[in-house]
Structures are given as structure tokens and as C-alpha cells.
Amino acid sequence: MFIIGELINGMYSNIGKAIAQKDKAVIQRVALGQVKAGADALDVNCGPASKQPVSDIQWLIEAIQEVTDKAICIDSSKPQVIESGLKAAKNSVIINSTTADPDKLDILVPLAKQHKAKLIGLAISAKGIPRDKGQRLELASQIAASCIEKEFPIEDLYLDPIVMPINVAQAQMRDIIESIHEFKIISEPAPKTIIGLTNVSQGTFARSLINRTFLTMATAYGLDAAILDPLDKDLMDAAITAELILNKQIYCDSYLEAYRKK
């Protein structure tokens, strides 16, 4: 499982304050904490309160790169912010994200190709959130088709079925999980799959339990990556154990410790 740490986001009060005050120490501490906990990449989002996201994203990325060479996942709905972040990134990078809308695809797919970045595609469009598995598959196929047409490497595409909060969209949970498997057969080679895990427990009381249960079920359906809180040890243990059960890791009595030392 490719883990993207979600905690460098201006929506969190400590990160928003650090961005406003240009306090690198806070950003670097959060970055290193996630890496130590097992994050393979770090999602970087200025948040809606940022008044200068084009320059703030560069400041964030530069601060992070001073202390780690982990991949950066540039998270913004604004192409100009993503492009600014790409200019600051020295290491491998992921663009988070494009929708299935042609105007977004026409900008972000060539941008990802130009910078040799991986790309997250959301199964959503300007028409709204898909209502069922069929709509998710249709939107994901449109994204994949655009990537193929523009000669973007399909193996560098991550498709996201859009995880909804279980307390308002319980009936969609099965479709979301099954979409992960169906996305893998859209093309050959297959695109990768990813979820923004925390969305599933938004507004619930048993957040950690819901998150780790959903993650283990999604892993069984072929999930490749997740954006999540790597500081949740129970969640990370569940992710490691799910891959062990699927024979993706070698068992030993200290397999959790062994995995973390990789």
C-alpha cells in the first residue's frame, strides 16, 4: 500500500497558522512525523484560508524538501497552484487532482506529462458526485481515455472512486469498494487506484474504526494507495496486516516491526 500522509493541509489549524506565520519548524515537524509513521508521500494543501496559494504552495514544498526527499502530492483544485508547486518540487511528485471534465483534463494531463508527475483522477464531474458504480466507471473511463489520447503513461494514473461519508451515503459504500476492482480492468496496463480515506468517517463518532475497516475491505478489492492519517497506529497496523493476509508481505511474528523498518 502506497501511503500518502494527509496532515499538511491548511484546513488544520496548526498548519494554517504555520502558513500564515511562515513557521517552517511546524511544517517540518509534521512532515517528519508522518514519514516516521510510514508515509511514502506527503499531501500538501494550502487550504481555503490561504490568501496567496500560488506562493504558499511553493513555500510549503520548499520547507518540506529541506528535511525529506519523500514524494510530494500537490493538492489543489486550481491548476495555477499546481503548476506553481511543480516548479518548486525537486523530487517525485503527484498531482492531486483532475476531475473527468474535459477542461481540467486538457490542462492537467499535459502538465503531469511535462513534469513526469503521477496524476490522481477523481470519478466526479461538474455534474456532481456519481450516484452508483456505473457512473463511477464511466467517469473513470473518460479520465483514462483522455490520458491514453494524450500519451500519458496509464500506469502513472491513480483513479479515485470518491469515498463518501458513511453517515450520509451508507447505501453507496458497496459500490465504492467494488468500483476499485472495476477500475483495474479499464485498460491494459491497468491504472492504479486510490482513496481519500478520511472522508468515509467524516462526522461519525467511531472514526478510526470505520477508517481501518473500510481500508482493509478496499485493500481486498485491489486498492493501491490511500491518503490518510499515518499517525493513527491502529490504522497503519490494519493496512500492513491486510496486505499480509493477501500474501503481499512475508509473515514473521514481528511482521509489523519488520514492515516499518523497510
Second form
Amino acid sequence: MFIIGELINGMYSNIGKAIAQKDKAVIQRVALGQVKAGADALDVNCGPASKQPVSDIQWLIEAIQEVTDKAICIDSSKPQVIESGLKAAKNSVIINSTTADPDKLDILVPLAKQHKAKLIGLAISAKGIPRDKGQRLELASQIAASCIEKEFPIEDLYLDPIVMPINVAQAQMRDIIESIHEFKIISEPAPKTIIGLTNVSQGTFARSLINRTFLTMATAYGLDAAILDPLDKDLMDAAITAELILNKQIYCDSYLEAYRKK
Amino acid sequence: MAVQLMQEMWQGEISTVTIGAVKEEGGSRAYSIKIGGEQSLPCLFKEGAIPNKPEIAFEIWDIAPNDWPSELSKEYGHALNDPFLWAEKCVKEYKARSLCVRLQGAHPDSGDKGPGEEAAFIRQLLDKVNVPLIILGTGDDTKDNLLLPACSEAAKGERCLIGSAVQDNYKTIAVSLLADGHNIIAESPIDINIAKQLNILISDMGLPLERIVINPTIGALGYGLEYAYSIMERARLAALSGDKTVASPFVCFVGQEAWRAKEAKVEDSRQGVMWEVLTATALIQAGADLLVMRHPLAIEKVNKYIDKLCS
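Output block for the form predicted in complex with the partner chain, input the form predicted on its own:
Every component of the complex follows; first up is the chain already shown.
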């Protein structure tokens, strides 16, 4: 499982404050904490409070790159913020994200191709959030088709079925999980799949348990990557164990430690 | 239309283990040998680099073996009674690139020589021959815990390969080899899960994964060769996919297993040599990096096979 740590986001108060005060040490501490816990990449989002996201994203990326060479996942709904982030990035990059809307695809797919970045494609459009599996597949296929047309390498595309909170859209959970498998058969070679995990447990009382159960089930359906809190050790243990059960790692008594040594 | 071959690109790499230290490195070997370093499955030269050829070490003992079939023992003749003569014969006459000395005489059932005596023997052997050396204990845990640290110290700085460490007995050996600058053989009983676990346990002691050679335990042709093959293949696939904990080179004790086969013991048949050759070549295709062998003719044939394969 490719793990993207979600904790550098201006919506968290410690990060929002650090951005406002330009306190690099806080950002770097959170970055290294996530890497130590097993993150393969770090999501970077200025958050809603940032007044100058175009410059803040550069400051964040530069601060992080001083302490790690892990991939940077530039997270913004605004293409100009992403473009600005790309200029500052020296580490490898994941663009988070495009939607299925043509105006976004026309900017972000060429941008990703130009910077040899990976691209997250959300199965969502200006018309709103999909209500079922069919709509998810339709939107994902539009993104994949745009990538193929623009000659963006499809194995660098990460399709996200959009995970909804369980207390809002319980009836959709099965569709979301099954979409992961269906996305994998959109093209050959297959696109990758990703979820923003934490949303599933938004507003619930058993967040960690719901997160790791959902992640385990999604893994069985072929999930390649997840944006999550890597400091949740039970969650990381569950992710490692799910892949063990799918025979992606060789078992040994210390398999959790072995995975973390990788 | 030309057929396009599908080629796999691997992200992982087998670690490279160097055996033997030359003068500038604090040892007294004439040269060192490198094993491992593959970035591809065996013989798939186009998928990734295979920088080092498989190496063959001649197996010698500190005492005369009493159970070797005549086809094998007559080749060495009276040299079997004098380990130094035996070692020199291998190096000078048969051009051995490395030697593997088995300290059988220290086994409680076959002489029970003391650690001091064997350590002195190892030092003398290192003085007589200048090729890289592999040192094997007796397989008796209690004895090996006394024997191997003494031999490790006697060979300090020579960067030998010493074993075997097993899951129930690795700590004392690993600590000594770490201190004296040697590499370790991690032995598991045809079991990939234990092989992986043992590598983790040894590296937790501070001996880096890059100084471990896996003995996966093999069977000779007709005696479980295919089990060894499948274990080695599984480890290689995982290692090349990025699992560093199984990314160690393999040492295979081909001579020991091949000459135990009843087919190898048929008098006046030359079958033993063929048994050793066929076991070795099959294991090279499974990914063996270091083969410990016994009969000079078998070694000559396998060396020719390696040269042809890698040219």
C-alpha cells in the first residue's frame, strides 16, 4: 500500500498556526513523524484559512524538502496553487487532484505530464458527488479517457471513488468499495486506485476502528494507495496485515517490523 | 511481425556481499570475491544487471572424512589426511577461487577438538593459502557457540563468511562476526518464513542485512531440489519487488547433498560427479550465488557452464 500522510493540512490548528507564523520547525516535525511512521509521500494542503495559498504552498513544500526526499502530494482544488507548488517541488510529485470536469482535465493532465508527476483523479464533477457505482465508473472513465487522449501514462493516474462519511451515506459504502475493483479494469495497463480514507469516519465515535476496517476491505478490492493518518499505529498495522493476507508480503513472525524496515 | 518480449522492470536489488579482505583492507587475501548484486531473476540478463557470476568454493575438512564415496575421496588421495596439503592442492592444482573449511573435527561425535585448537588451525590455514575463506561450524549449537567466536577472532579482519546461524542459535555468532568484520551464513530449513525472520533477528543484533548470506538448505537432484528451487524463487521475487529482508545472496551446499544421494555412491560409475554437476546447475538457475562443492571435475564442469551462461 502506498501511504500518503495527511497531517500537513492548514485545517489542522497546529499547521494553520505554523503557516500563519511561518514556523518551519512545526511543519518539519510533522513531516518527519509521518515518514517515520511509514508514509511514502506527504500530502500538503494550505487549508481554508490561508490568505495566500499560491505562496504558502511553496513555503510548505520548501520546508518539507529540507528534511525528507519523500514524494510531495500537492493538495488543492485550485490549479494555480498546484502550478505554484510544482515550481517549488524538487522531490517527486503527486498532483491532488483533478475532477472529471474538462476545464480541470485540460489544465492538470498536461501539467502532470510536463512535470512527470502522478495525478489523482476524483470521480466527481461540477454536477456533484456521484450517487452510485455507475456514476463513479462513468466519471472515472472520463478522466482515464482524457489521460489516454493526452498521452499521460495511465499507470501514473490514481482514481479516487470518493469516500463518503458512513453516517451520511451508509448505503453507498458497498458501491464505493466495489468501484475500486471496477476502476482497475477501465484500461490496460490499469490505472491505480486511491482513497482519502479519513472521510469515512467523519463525525463518528469510533473513527480509528471504522477507518481501519474500511481500509482493510478496500485493500481486498485492489486498492493501491491511501491518504490517511500514518500515526494511527493500529491503522498502519491493519494495512500491512491486509497486504500480508493478500500474499503481497512474505510472512514471518516479525512481519510488521519487516515491513517497516523496507 | 517480430515478437516483442515482455520484460519486467524490478525495483529491488540483491545485496552484494564481499568475501575476503586484501592487505589494504586489513586482511591478507590475494583478492576478494563478490556475490549477489542481481537486479533481475537468474539468467534474465536483459531485465536487469547481474554484475557477479556465481562463485564456487571447494569444500575441505579439518579431519579426513570417513564417509566420502571412493569416487570422491580417491581424487584427493592422501591429501585428505592433511588439511593444509588438501587446501594447497585445491588452490594450486585445481585453481580454487575460494575455500570452505568445515570444522568437522570439533563435532562432539567426531573428535571434539577444542575451540583454541581449531582457532589456531584457522589462523595457520589463512597463512598457508591466500584465497577467501568460508568457515563452517559443526552444526552442534553448544559447540558452535564456543568454536565460531574463537575462529572468528583468529580470522579477524579477513572478512570471511562464517556459519551457520540458525533461528534458535544466532546471537553469540552474530555478535562475534560483527566485532571481527566477517559475513554470516543464516540457515533456515527450506522455509522462507524462517529465512526472513532470521535475517530480521540478525540485523536487529546490529549485523547489517548487507553482510548476510542465506543458506536456504537444499536437496540434491531427486531429493527435494524442487522445494529448494521454489523457496529461492519466492525469496528472489519478493526481494526484487523491494523486500530488503530477503534480499541476500544464496549459498548452496551442493557437494554435501549431492554426495549423500545413493545414485552418487554407485562404484566406478562417475555418477557422483554428474549428480553434483546437475544439482549445481539447477540451483544456479534458481539463483544460487555461492556453491560449495566437492569433486574437482564437477567444479570444472560447472565453472565451464557458468562461463558459457554468463558470456
